[in-house]
Each structure stands twice: as C-alpha cells, then as structure tokens.
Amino acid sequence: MLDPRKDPMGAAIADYHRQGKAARLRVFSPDFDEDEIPVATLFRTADTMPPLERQALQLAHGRILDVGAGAGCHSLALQAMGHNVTAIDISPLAVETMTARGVKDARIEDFWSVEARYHTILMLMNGIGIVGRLERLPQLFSHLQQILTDGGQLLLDSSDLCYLFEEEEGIIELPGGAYYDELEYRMQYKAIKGDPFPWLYIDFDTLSEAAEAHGFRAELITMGEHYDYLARVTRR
C-alpha cells in the first residue's frame, strides 16, 4: 500500500475532490521530456469518457472488478448501470475519495494479492502497465487464472508506442534491445515525490501471443485513433 508521503496521484485526486481543483500532477520518464496528468480527468462522467473506455463499460457484466480505480470513475459508471463492482487501489488517499464520492465497495487492496473471483476485470486507461515489464506476463495470466470466473473475460486498453519511433517519411524504426513499450515513470504532486515505477503499454500482437501461450485468448474489440486499442482476454 502507498504511503501518502510518497503517493502523488492519491495527493491529487484528495486535492480535487475537497477543492474542486488542484496543482499540477508532474510526471517524469528518463525517456521522455516532464508531462503533467490533468486531475480533472480522473473525475470525468461516463458521457466524456473516450470511446474505448465507454464500449469496455457497456461490455462489462457480473461481478466486476475495477483494477487502479483512482478517483472512481469508472466504478460510478457502472453502479449507475446497475452493476455490482469492487473498486480497488492500492492508496488510501483514492480509496477515501472514492468513498466519499459514493463507490459502495471500495477497498485498499493490490491486484495480485486479489482472491475472489470476478466475471469481468477492468483494467482501463492502460491499467495493464501494472504487470510493469513483458517478462511479468507469465505473473498476470496465472493470477487471471485463480481470479477469472469461467466465462470470465479481462477488458484493457493499451497503446503501440510504436509512433514514437516515427521517421519523417513515416517509417516506423523499432530500437533494438528492451521491449520499446517498457517505460519507468515518477510522479510529483506539490513536495510529494512518488518512487520511480516500470510501466508496461503492450501492442496488441504481443498481448495475443502471450495470451495464447498460457492459455487465454486475446480478441481486438475496437481500435482507436491513435495505436489504442480495446481488447478482450478470455480463457481458450
């Protein structure tokens, strides 16, 4: 669990909530120029929400489970719909919010330390980069295997950074070495400085062929309009 000493995002979404505003969520990459999450967007309705993220709400049914559920977006779009869903995150900061915003389950808890069973898992605005590095794949689907209820189905959306590696004359020039979706990220909210972390975005060709080497099936639902996607991991 976070210490809200080192929890940014947790900082901010607290900010937000009591304030209606809030300072500027800083994020660093060695690989990448300071960016900055805008808070607000992690309050947003159902109706504002990207595509991709509304078809994954409309799919969603049983026994959902909402994976870094932050300020509680998404958890409040599916109660609305008459869901049944557990919203979890790892800092108590979001977990208040998400409380005092009425998500009726909210809890303290990390993904992978998850025993219940679910008939959908969430895992939006790339919730996946949680497995942190390829190699940690194997780590996800064995655990979907404990926490998948049969039939079950996982819905995420990621990105092929591929882009970024854009020449002039549109050539895609992929670097050699680590996987070129795996980035480390630190955040910062005022004086709060958050630990550095391994984030993981996943093309989908690979998320399809790790899945079908443990045993799962990975089915593109939509593509976005920018090497986003929405994809569906069912068992085969």
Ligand code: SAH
Second form
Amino acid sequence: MLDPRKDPMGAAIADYHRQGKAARLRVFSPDFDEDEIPVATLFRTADTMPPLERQALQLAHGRILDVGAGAGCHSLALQAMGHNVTAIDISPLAVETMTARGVKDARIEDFWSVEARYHTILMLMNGIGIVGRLERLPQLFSHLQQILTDGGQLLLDSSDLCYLFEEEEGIIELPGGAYYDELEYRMQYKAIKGDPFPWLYIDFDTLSEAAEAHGFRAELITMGEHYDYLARVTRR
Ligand code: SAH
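Moving on from the form predicted on its own, kindly provide the form predicted together with the ligand as a structure.
The complete assembly is shown below, putting the previous chain first.
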C-alpha cells in the first residue's frame, strides 16, 4: 500500500476532489523532460473520455475489476451503465476519494493480491504499466489464469512509444539496449515525492506474442490516433 507521505498522485486526486482544483502533478523520467499530468483528466467523464476508453466501457460485461482505478472515472461511468464493478487502487487517498465520489465497491488492494475472479478486467490509461518490466509479463498471464473467469477478458490500452526514439531517418534506437517501452517515472505533488517506479508501455505485437506464449490471445480492437491502441486479451 502506498504511504500517503509518498503518494503524490493520491494527494493530487484528494485535493482536486475537495477543492475542485489541484497544484501541478509533476512527472520526472530519465527518458524525457519534466512533464505533468493534468489532474482534471483523472476526473474525466464518459463524455470527455478518449474514444478508445469509451469503447472499452462498451465492451465490459459481467463482474468488472477496474485496476488502478485512480479517481474512479471508469468505475463511475460503468456503474451509471448499470454494471457491477470493483475498483482497486494501492493509494488509500485515491480509494477514499472514489468512495466519496460514489464508487460503491472501492478497495485498497494491490492487483497482484487479487483472488476473486472477474469476467472483465480493465487496465485503462496504460494500466498494464503496473507490470513495470517486460520480464514480468509471464507473471501477469499466470495471475490472469487465476482471476479471469472462463471466457473472461482483459481490456487494456497502451502505446507503442517507438516515436519517442525515432531518429530522423526513422531508425529506432534502443537506449542502453533495453526494451524501449520500459520507462522509469517519479512523481511529485507540492512537497510530496513518490519513489521511482518502472512503468511498462507495450506495443501490440509484443503483447500478442507474449499472450500466445502463455495460453492467451490478444486481439487488436482499435488503433488510436497516436500509436495507441485498445486490445482484448482472452484465454486461447
Ligand atoms: N485508471 C485511472 C488512474 C490511472 S493512474 C485512470 O484512467 O484515470 C494509475 C493508478 O494505478 C494510480 O492511482 C496508482 O496508485 C495505481 N496503481 C499502481 N500500482 C498498482 C497496483 N499494483 N495495484 C493497484 N493499483 C495500482
């Protein structure tokens, strides 16, 4: 569980919920210049979500698990559609906020400790990032074997970050020989600094190969406008 003293995103979410505004949620990475996450986007509604996310909501069915649910935007939209959804996050501040916003079943829970089975598992806003590194993908698939019902689905969106490393001639340079989609992030909100964490972005082909190797099938549902995509993973 995240210690609130080391949970910049949770603090930003709680502030935005209480005050209707938040300070800058800053993101640092050795791989790019300082960036920020506009906190308001964590509070997006079905109307303001990107089309890929809206499509994911349409495809969700049965008992739904919203992994790393943040401020609960997807869970709230799904509840409004009449679905039964469990929202989990390791940030107590995020979970407190989700509950206050009306998420009926919001729990402080680590994805890797989930034991119940779900028909639909959502990992949106690149939620597959929690896998961290490519070498941990087998753990994701063995966990999915445990927590997906027969015929269940994982819906995820991610991006192929190849464009970040494309040289002018279009050659992709892999920094340090690492898979180019493993980024290290650190966040800061006001004086609250989080620990650095690895966050995986995965291109569809790599996802698909890994899925095949572990008894699953990945299906490309839609390509977004900027190297992003929505995919569905099911048992083979
Ligand atoms: N899905 C939300 C929030 C994305 S931010 C949205 O689309 O707006 C990612 C969230 O994942 C953060 O709130 C973070 O606390 C949570 N998280 C990170 N690791 C996690 C884990 N192992 N289990 C559950 N949640 C996790």
